[in-house]
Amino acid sequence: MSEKKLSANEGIKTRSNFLRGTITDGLENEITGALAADDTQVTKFHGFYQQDDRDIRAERKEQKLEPLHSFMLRARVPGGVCTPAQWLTINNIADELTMSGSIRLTTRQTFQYHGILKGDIRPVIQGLHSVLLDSIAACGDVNRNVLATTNPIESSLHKDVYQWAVRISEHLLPKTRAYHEIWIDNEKVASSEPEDEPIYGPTYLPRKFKTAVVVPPHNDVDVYTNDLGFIAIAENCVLTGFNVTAGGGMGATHGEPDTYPRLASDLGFIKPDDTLKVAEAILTTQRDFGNRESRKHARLKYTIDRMGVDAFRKEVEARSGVTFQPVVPVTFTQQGDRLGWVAGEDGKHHLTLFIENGRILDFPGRSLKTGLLEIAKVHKGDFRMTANQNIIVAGVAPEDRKQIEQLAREHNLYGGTLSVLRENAMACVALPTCALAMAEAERYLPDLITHYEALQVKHGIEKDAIVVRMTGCPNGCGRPYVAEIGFVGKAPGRYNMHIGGNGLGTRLNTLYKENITEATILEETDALFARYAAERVAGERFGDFVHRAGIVGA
């Protein structure tokens, strides 16, 4: 029998000398403002991206010219949590270094830039370094920046978790040397031990691994989402241990019914100090047993499905010399982030800000980037970046509240009117940066819950929370198979409609409608709210009346 054959990724990975590959080489070629077409594999182990401005590409084709070659620096930051004197630096690294000025929240809890030229990447990564952040395993076939709950109200229990997402982000970092090689010291480092990666070896993992942390009732991060997962069980707000999931994924490939969203499976529970033997046991088992001939079926839960639950979780029992428990139940109450003001049990005070699909940059008559920097400039407490692409001005002192607000307020980052429906919208980057891209969704989602918010007045159901995300592929990086109405790009202007989500991040949808253009998706929305409006229940979410009235199917 003929050996399979691995993907291309894999052979990179290999010969990469644990991810160096020829960056520091190509860094130095002044003639192409790219990198080879191996080390932009490679470097998103480093967290960064090659793209190109898809806008103006065909427009420089015929110039004789080659695409304009930029990149996209993700930075790993575990739980969102940075100190305003780290975001006075994050602000002006956008500001020097970048060619869009941008700062964007991403559906990761972190931040990234876009429009870096290839010249500027170290300047960028050693600005980060400068202030304690980094960006390495922020992108790449290793475990990627951890999500926690960023409820900051309850501090003593939330504290605890947030910890435990830092010391999982630590835990399962790779152990390779290159990255401060090649960004920081710029020199080989010293060592007489010879290079190894104890936990992912010399190859890594087949494809991105996604860690979050999430405390109940609160399920701001979309737990079951993620390849793995770690949900908080507490007694009188002390965290007694953790539910474990495992096999989340959101991509999926049109016209391949092989691939698919999957939420994760339940594995056990497990004490607090069981998690990081746990943690690492999950990661070890898709190591090892994952799929590394087709990238498209190398994610976790298509390792689980071909396993089996049962013998999947034996496999990591016996891997961590940990017993899973029986789940402990949990009830989730809420998927989105809590806007405005609210007191923490400290005596603290708390503002969550909204940033419409985490972009933050000076709009006329929104300057939310300068109002984010003269915040920064006085605050006393932290920044928590949200999964909903939110940020939170959180520890803010009761005579420090008054300055917080007014300065928001100044900058319109707060107090303005906003209908529910837009607080809870997400979308991705897509064009023109997204190489994935095949239809608009950062650029376009605003204007489309405009129309929406004219159908809810129509309908009179304006009040009414609905969970709307629109991603431009369907890799599912703005999590939209878990909203009640999830849009994905399937061709410029076109998109598939995926309707019943429970607005709780825990069901999926199901595709309703299939390569449809706008008019045909306010004709198709305009039919549902209608209906919503005159046959739901008291209390009844939009996506749970699509299900009870047999509009779709589980």
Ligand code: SRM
Second form
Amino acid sequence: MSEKKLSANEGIKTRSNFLRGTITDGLENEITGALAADDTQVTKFHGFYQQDDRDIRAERKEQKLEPLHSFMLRARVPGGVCTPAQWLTINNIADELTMSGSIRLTTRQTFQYHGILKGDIRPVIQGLHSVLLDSIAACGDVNRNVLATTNPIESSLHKDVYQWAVRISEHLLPKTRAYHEIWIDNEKVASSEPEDEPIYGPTYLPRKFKTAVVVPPHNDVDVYTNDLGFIAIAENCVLTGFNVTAGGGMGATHGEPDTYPRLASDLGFIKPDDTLKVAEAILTTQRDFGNRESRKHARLKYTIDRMGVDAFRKEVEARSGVTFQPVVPVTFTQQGDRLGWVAGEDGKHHLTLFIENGRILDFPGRSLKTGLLEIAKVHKGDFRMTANQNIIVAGVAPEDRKQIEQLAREHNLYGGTLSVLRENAMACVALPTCALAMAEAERYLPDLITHYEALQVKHGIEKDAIVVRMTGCPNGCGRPYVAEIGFVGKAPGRYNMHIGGNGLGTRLNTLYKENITEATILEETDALFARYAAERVAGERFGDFVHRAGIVGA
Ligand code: SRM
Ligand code: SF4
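Please could you give me the other form, the form predicted in complex with the ligand, since above is the form predicted on its own?
What follows is the entire complex, opening with the chain shown before.
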């Protein structure tokens, strides 16, 4: 393939010298708050994005000022597990080194800072490093943060599965020394060894790559939306292996039907010992067969659709030396998180706290950030960030439960009167920081949910959990295409409405109405809820009902 045909990012990666680019020079340039354009692609591999506040973009332009550049940094926290000591540092960094002051839990079990000024990126990364956290490969064309079911009830199985998430994450990490060199040591580390990326090669992957490990029956990580999935199979809480899935992804572009959300295909069952071999083989197959000309068609899902699942499976078997066994049948019963207390098999207690759209900050009457800080000061277990933007205070001894619960209640982190609808709702960041947002999501969904709650009460269905998700554009960061009702931003105040996910994360929904405003959304929902309340059969979920009633097709 000639370089001329390759996407611009391929050239940037090649020239970056294993992810260095000219970032160091850019950090020293005090004339601008920005980095060089090519470097802003390279920094993604180091975990951060250049952004600007879109609320004030026009105003700054009018004043002939450059946009107010700042950076969003995403940490890498496999399985979402961190210690209270780490949380104290995470909190302090948000206070001292970010303009937003917030900690934003993401849909991939980690957190982001928004509003870091260029001169503060190094102190932020060094601060995280001081408590053994990093942001390498949190973004970019590499394997990203690996998800693992939080599943605190089956504690020993969770521990095993979490360890696999960590091992996969470590195994597939880029090996470049650039991250340490630029951010930690601040100088080139002398080495006689020539630099190499044994798994990735110098141009890394054609596109981002995402991995999740799930423990059925709880599909809290929406495993089928990942490029690579491991579905844990266990007997008596002992892991016997994984069903492997490949080729999931949510992103699409409005008006371009050759881009689409896709659920992963089942490849087959493997033993635990084969996990890393298979993960690497799937990744390198994508490395070698993925489309490097068009980034819109570069994800593994398109590679698999082009090759065919059987040919893809054979290639993976040849590379890994592992033969897939038939898939072990599994059942999922739920997506999303179980909020509140559960007791684990190890006698420890775990409290899942609802964080609306993942934004941890002190709001009037809800001092979420202070509350978590106070909990971190006394908590002896760990924290687990969930793939649904919530957080678990995990591993609480029975005698400490009262104190944790009291702190959570004092700060309105627990014990209010949330509807099940709100508890299950999720929105992506969108405006004002996301450069790709076409409509509001995080700042608007809470209001839409309030309208929805009223409609649920009107139709007597307020006890029904309906999974509602919203994103500000079709990229799908809040996984709206596996929601029972998904809203996808098209333009300010306008959304596509999708319905018919199954509440388990194993069925895509269907486009129902296009480009509609709030008034039409509420009219349509009123009519749908009325029919659902009147015509559903016992126990039927909303997403299943709209299929059975023929409101959306198969
Ligand atoms: Fe995402 C790009 C936020 C999970 C699909 N995503 C972005 C960027 C970085 C915008 C950009 O490129 O400039 C967003 C930054 C917004 C901001 O200001 O913080 C962004 N994505 C997020 C987060 C923070 C949403 C959230 O509210 O939690 C999630 C961070 C996850 C993490 O910690 O790693 C996030 N993004 C997802 C998911 C869900 C998932 O992975 O489970 C998806 C859909 C699954 C998938 O990848 O197919 C997702 N994000 C995208 C895409 C579309 C990719 C594609 O294949 O087309 C983009 C745009 C792109 O890559 O070109 C994108
Ligand atoms: Fe931004 Fe779109 Fe992702 Fe929302 S879905 S965070 S608007 S890229």
